[in-house]
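Consider the single chain below, provided in structure tokens and representing the form predicted on its own.
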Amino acid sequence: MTKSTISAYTKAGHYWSGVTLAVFIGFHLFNQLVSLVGGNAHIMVMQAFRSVYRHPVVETMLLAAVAFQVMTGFLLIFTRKRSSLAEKIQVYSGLYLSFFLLFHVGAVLYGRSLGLDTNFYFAAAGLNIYPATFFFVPYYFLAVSAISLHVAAIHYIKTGSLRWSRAIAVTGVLAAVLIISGFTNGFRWRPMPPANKQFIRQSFGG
């Protein structure tokens, strides 16, 4: 198998794992925006979505897509030269997303292994408990922003449409602000269940 063939397979794999994750992330971000209505509403929507993505086959596919997306992303970074601003944004946003996916998925799996329900309060705890909030506010803000910047950069590279690329980027940043506002009750902070408090304090202090 030639180097060009391997590169083609890598690009194809990265594309399709990205499409798989994009579908899940779209529903996931919608679920996160429901936090603006309240924690109970967020959990109700999550329970409906979980009936699909917590199915063993679907969950295995999603975990495999995460692993494949991260691995192929790193391979593409080192095999392709990036020169334009859009290409650099695509790379740097992709690097942050790789970090976020590994950290976030690992935290969720670890929480589940401890018997915690990784629902609204699992994510919200870090945002609402001092001093962990100083890590989690930028952590989540940059994650949602990076998703939109990554998509915006790809859109610009593919179409050359600066107007729509900017719109995608701005929409993502706005969504990031709204999600954090929803999880923190507009930065007035939400009370957390004891188990989630303990998890955050053991992991991050507080």
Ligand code: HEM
Contents of the next structure:
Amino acid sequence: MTKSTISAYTKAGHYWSGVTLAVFIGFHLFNQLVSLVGGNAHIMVMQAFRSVYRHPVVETMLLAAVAFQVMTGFLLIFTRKRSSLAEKIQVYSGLYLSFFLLFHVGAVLYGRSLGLDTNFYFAAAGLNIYPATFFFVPYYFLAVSAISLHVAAIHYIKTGSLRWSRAIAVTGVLAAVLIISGFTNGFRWRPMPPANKQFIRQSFGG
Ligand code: HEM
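Please show me the structure of the same protein in the form predicted in complex with protoporphyrin IX containing FE (HEM), now that we have looked at it in the form predicted on its own.
So here's everything in the complex, that chain up top.
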């Protein structure tokens, strides 16, 4: 197999695992937006979605897609020089997403291994407890923004439509602001259950 055939397969694989992840992320971010209604509403929606993505076959596919996406993304960076602004945005947002995905999914699996329910309060604790909030607000804000910037850059490279690419990017940044507001009750902060407080404090102090 030649080098260019391998890179064509890597590109196609990255695209299809990206599409698989995008379906989950669409529902997942909708779930995070429900935090604007409140913690209980967020938990109810998550319970409904979990009946699908926590199915062992679906969850195995999802976690495999995460690992595959990160690995193929790294490989693709080295295939050629990215010189346009859109290509650079695609690469840097992808790099941040790789860091985020490994850390985020790792934290969820670690929390579950300790017997914690990785529900609304699992994510909210980091966002509401001082000083962890200084890490988690930019961490989640950048993750949601990076998703939309990554998709907007790909859309621009494929279609050349600046109007739609901008709209995708702006929608994502707006969603990021709304999610952070929902989780922190508009920066008026939410009280957290003791087990979630302890989980955050043992790693971030406070
Ligand atoms: C502010 C934004 C986000 C918050 C608050 C959040 C919160 C959570 C929570 C609480 C879980 C555990 C779900 C459960 O136990 O059922 C989870 C799982 C997960 N999240 Fe996020 N998430 C956010 C953004 C993202 C983004 C942007 C991605 C992808 C790039 C992502 C990918 C995942 C994945 C793959 C899982 C593992 C699902 C599983 O197998 O259980 N999340 N997230």
